[in-house]
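Below sits a lone chain in structure tokens, taken as the form predicted on its own.
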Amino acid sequence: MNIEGVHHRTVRLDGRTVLLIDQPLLPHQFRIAEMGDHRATAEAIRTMVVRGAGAIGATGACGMAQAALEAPEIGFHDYVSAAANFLRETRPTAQNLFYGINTVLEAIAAQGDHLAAAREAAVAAANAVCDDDAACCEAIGQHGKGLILDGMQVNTHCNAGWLAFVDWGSALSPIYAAHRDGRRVHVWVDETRPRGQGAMLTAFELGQEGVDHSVIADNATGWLMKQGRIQLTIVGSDRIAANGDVANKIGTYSSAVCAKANGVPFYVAAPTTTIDPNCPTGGDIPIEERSGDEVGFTWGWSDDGVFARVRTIPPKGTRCRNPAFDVTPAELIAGIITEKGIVPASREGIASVARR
């Protein structure tokens, strides 16, 4: 991740600190947070000042090494187990997240009651998550940079680039690759409400990167769609199922379904820390619904300078509903670019590249 030239990670364990880029603030300012304990590391991924799946993924396992650094002798595992459902419990849609705590866990349970190999186990399992997520991504935009021609036009939903993985991002990771290949592209840039994330933090990435890019209205897209001015659409996942049903931000469903009635390749973008092989299908995702105030308030700049929450459209006292994910059938769905390649999105696709 290049910000004004510097290479940033998105997460970063430093000694019993877990330091975060402050996702929220983005646009508007850069700042690096700082987690001081694994309770702190929870709250940051509950409040999304991190997030996107396999950045909270390596959150997870950050918090996780905090965790075995913090416990105490006396009670150590009872400590850990607790820490781990804590952190579970902060969102229930992401499969990254699962992953990199279980992994951390199983690390620690391997040293037995040797606790100070546990501890010392704990952290360099979590550094592992962390840069096997940035080294999958990394492949993803070297195996799926090929689907980009020069002058092609390219429709992204959501955010899963460099801020949403610990570098390189799933979904972009191809672009930010056929771009460093001297490729012309442009990048149609989904707003993804209610939160923005398209607008805020892709739009961000992308101008750090100085890929040609336009942010619309996420209902834009498939008129855009129809007048042949996007020709491939990539999206990134929260969770994959095991049939290829994938579950992402709230609107990826309809894209795919105007990408489909518009002759529209839609791939998606994911490494295989992302898919769930006990997940039959996307309909046994469980799906995150968030507070209706992400609908009804957003964060800005006002025009005195002062960054500030205020009240968009609803009226004083409507009920706002917030289902913070939707699933996209695999009939829909071109194929999986993944770290191993690009496969189908099919129940013998999924198990040909799955880890077990």
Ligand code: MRU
Contents of the next structure:
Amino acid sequence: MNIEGVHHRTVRLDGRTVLLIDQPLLPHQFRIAEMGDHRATAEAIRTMVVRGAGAIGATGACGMAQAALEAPEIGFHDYVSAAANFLRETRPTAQNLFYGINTVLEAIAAQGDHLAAAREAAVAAANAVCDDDAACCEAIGQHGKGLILDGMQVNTHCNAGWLAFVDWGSALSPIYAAHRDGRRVHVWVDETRPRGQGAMLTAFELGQEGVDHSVIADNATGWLMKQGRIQLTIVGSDRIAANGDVANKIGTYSSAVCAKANGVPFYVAAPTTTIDPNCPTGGDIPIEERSGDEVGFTWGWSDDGVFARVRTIPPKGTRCRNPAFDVTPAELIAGIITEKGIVPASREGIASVARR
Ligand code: MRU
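I have the form predicted on its own already, so could you send the form predicted together with the named molecule?
And the full complex, kicking off with our chain again.
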């Protein structure tokens, strides 16, 4: 997708360097961060320089390619498997991270002790994970755009656009496709406390693409649904369980409940790399709890041009808690938009599209 008319991918492997759009600086500043080795890449995932399921999956894959390129001849496989563990420990919820790491690990293992071939296979596999992510998201747009009728008002939560993937995005891809087809659409963008991915990233993306939108406080969504001002909700996902339960950014569950109560169709968009067939239900999905400081503090620009961390509302010393994701039960979901088509959020629907 384009920034100021120039096409960018969110994640890219360039030789031994991983290039990432530096997301915490957006929308104030556009910068490409350069990660020189797999440890730096892991740190970028942990600190959310890169975030969003598909983007961290691609970054994990690229980090594994870096590890294969860095690994010494003696102890090559030990080095690579330690790197995989290091990358896995960065964030627990998004299934794509594990998919990306394991895909490259398998490509390396397939070359046995032929180390030059293993390094080459790792780079090829990482690039393939990136290309596949972009292609899946583009296909999600084509499958999902029919849900968006001319003049519709659509709600989304967090950022599941191209910044959260290598390109196109999941929840926003159908919106981009409908908009490019000439349909008028207004997007109600949930701010997404505490990290503000909606206000900072989704609003930035939609603005770059010229899609009409308004940012709202997370707690305004239910009321807008009740007033009939939201006709459709599309969100992304970090992990989909085998029974169709969906983990996504904290606040998604509340929106789904409000959508159900008000007859608003609630769709989830995700590539099939987000499906975890080893999680029987949403209750088995590990939910990340991040530092309470993300609730108690935020970053922003003062009127006199200083970019600073400031305390938000809680009094000094107040304990803040920060569960980063929640699980929406399958019965609240109208359908899951994948690169293979729209399927029911059910055991059968998920099985019909899941990768092996
Ligand atoms: O914590 P983040 O920003 O990495 O959150 C992940 C997400 O981007 C969202 O939960 C999103 O809605 C689904 S993943 C594209």
